[in-house]
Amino acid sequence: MQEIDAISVEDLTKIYAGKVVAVDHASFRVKQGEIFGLLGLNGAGKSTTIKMLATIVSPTSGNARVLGYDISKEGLEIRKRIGVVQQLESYDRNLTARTSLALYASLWGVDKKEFSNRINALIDKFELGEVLDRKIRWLSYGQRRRLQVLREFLHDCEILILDEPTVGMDVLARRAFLDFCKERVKGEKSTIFYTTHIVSEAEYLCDRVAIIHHGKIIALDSPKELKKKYTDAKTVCVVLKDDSYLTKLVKVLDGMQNVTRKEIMEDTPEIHIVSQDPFKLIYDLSSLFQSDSYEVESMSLTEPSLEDVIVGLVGDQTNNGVK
């Protein structure tokens, strides 16, 4: 018997106001126990397509399927199975982080022993334990993001579609859950449908990625194969001595025609430029450094980024007209 795909999408269409186009012909396919990704940039259509398939605006043309069930025809069969981590907060900010919890198990049908079961196992997860007792009001805006994705956790669902889940969290703390997640899957079996706009996040994260741009899907593989695929351009990183060198360098690096792009370090001496041959870039920066007066640091060779190919394909479709 074949396996049902846990989201399959065919020319997935939504104009609002009858002229603007948030979601224009999208068609992926993500499988069952995968960590599927979708990026873009703002307004690309991320968040839109997120809400045509947890049934809550319908589509203008086209159709989805999630978990076998039609977006269009069986929201309520979709909803029964999928947890939902949107951008806006939902929650009564007046209760506790503990009451807020046990009330949303509630509704999912989680008994109380099998809720204490679970929200003992996923506080620590979380770092939610020494604020479990106080009003949602009261916590910061990191800990409300994680306490609104934490109760995603609490219920049996068989996809989990979370947009942006991060925004707020810090370093540790996203790791964290990104680790978390990655468990969760493996685990369990389940599937992550999953936006951000921290692509070293998705990159880290993701078993495949597809890019929306202008509500178009531009590109869909594994992170892997992507970067392979779109750009053949490596990143030579410079380290200087101090910034009052950067200036100078920045100068010479404008008139060498091997150079396709450049990003100065934010408040350090450091920047990373792009080459389509970069060997040849660092024998050309190799002589410069020895003839004139620089100090250097460290000069370095790195592979291109997830991020890379976005800013290659979206700037390759803006240039070429497609909006």
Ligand SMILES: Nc1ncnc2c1ncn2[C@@H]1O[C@H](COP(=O)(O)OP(=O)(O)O)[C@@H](O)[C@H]1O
Second form
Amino acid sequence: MQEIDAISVEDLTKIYAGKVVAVDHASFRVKQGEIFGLLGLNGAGKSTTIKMLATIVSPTSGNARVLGYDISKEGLEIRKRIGVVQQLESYDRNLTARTSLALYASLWGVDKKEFSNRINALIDKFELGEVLDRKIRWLSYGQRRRLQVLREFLHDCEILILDEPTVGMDVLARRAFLDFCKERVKGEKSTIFYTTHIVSEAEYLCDRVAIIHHGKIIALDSPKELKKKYTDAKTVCVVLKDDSYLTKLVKVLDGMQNVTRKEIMEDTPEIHIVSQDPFKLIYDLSSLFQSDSYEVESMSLTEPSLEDVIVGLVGDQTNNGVK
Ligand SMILES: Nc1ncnc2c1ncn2[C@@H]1O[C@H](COP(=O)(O)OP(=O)(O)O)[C@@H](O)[C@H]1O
Ligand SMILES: [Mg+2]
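Hand over the structure of the form predicted together with this ligand; the form predicted alone is what we had up.
Entire complex below, previous chain first.
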């Protein structure tokens, strides 16, 4: 028998107030045991998609199933089986972190002993040990965010739906959290549906990524395949001796056909040049540097990043006037 998809979405559309198209005929499937990322700029439609899957808002048209249950007709069955971390904060700020977590655990039917086992296993990972008995109102934003995320790991859910969970976490907390998600999926065969606008995070964490732009899914694959499929370009990195050479070089590059995009790095005389024909570019630049006496520290060739793919894709869509 074929395994039921964790999530299957078919032509899902949400139009707010009769005119704001937040999600536009989105279709995708998430397999069980997968970490699936929905990646998009602010306002792309990520939270709206999550709210429909978590049965918090209803779709305007189209449909979706979560673990085989229909989001329009079987919301209760779905809500029993999922954990959701929304973008908005949701807790009683006058309770201590521990009391608040215990309250949720009891609502989910986790008994006291099990609660204490689970919390002991989680507080170190989320670095909340020190603040567990403090009132939530005194916690920093990053600590409150970690608390909200930890809460959803307390109960046995088959799918975790996380809406930009790492916003407000510092670099170390973020990396520890992403590693924890990976471990969790491997160990318990649960599924994670994850949204983010941070490309490197999606690349590090997700098995597959759907890119959403103006409510439409414009690409879907593993980060590796996305990079293969959507960029045959490579990046040439040039580091110059000082800024004066940089200004001169930018002018020359402006007149070159073989340059898809260029990005000047902050605080260093370094420029990254994306090109479909990087070897010709390197040849042209070498001739230029010799004939026009530039002082060059280094020139190197790198593979495209997932960020290059997104900038390319989203830039194309905007240029084509797709809304
Ligand atoms: N309740 C609402 N009423 C009207 N427009 C909304 C509402 N919620 C979101 N939107 C609009 O829908 C679009 C998608 O929003 P959202 O799903 O929050 O995007 P994201 O989470 O990717 O930033 C945005 O243009 C946003 O302004
Ligand atoms: Mg959002």
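Positions refer to the first chain, counted from 1. For clarity, every value in this text was computed on a predicted model and none was experimentally measured. What we label the rigid core is the largest C-alpha set whose atoms superpose within 1.5 Å from one form to the other.
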State yes or no: after fitting on the rigid core, is the Cα displacement of residue 34 between the two forms at least 2 Å? no
On a rigid core superposition, would residue 262 pass a 2 Å threshold for CA movement between the two forms? yes
My question is whether residue 59 is one of the residues whose C-alpha shifts by 2 Å or more between the two forms, given a fit on the rigid core. no
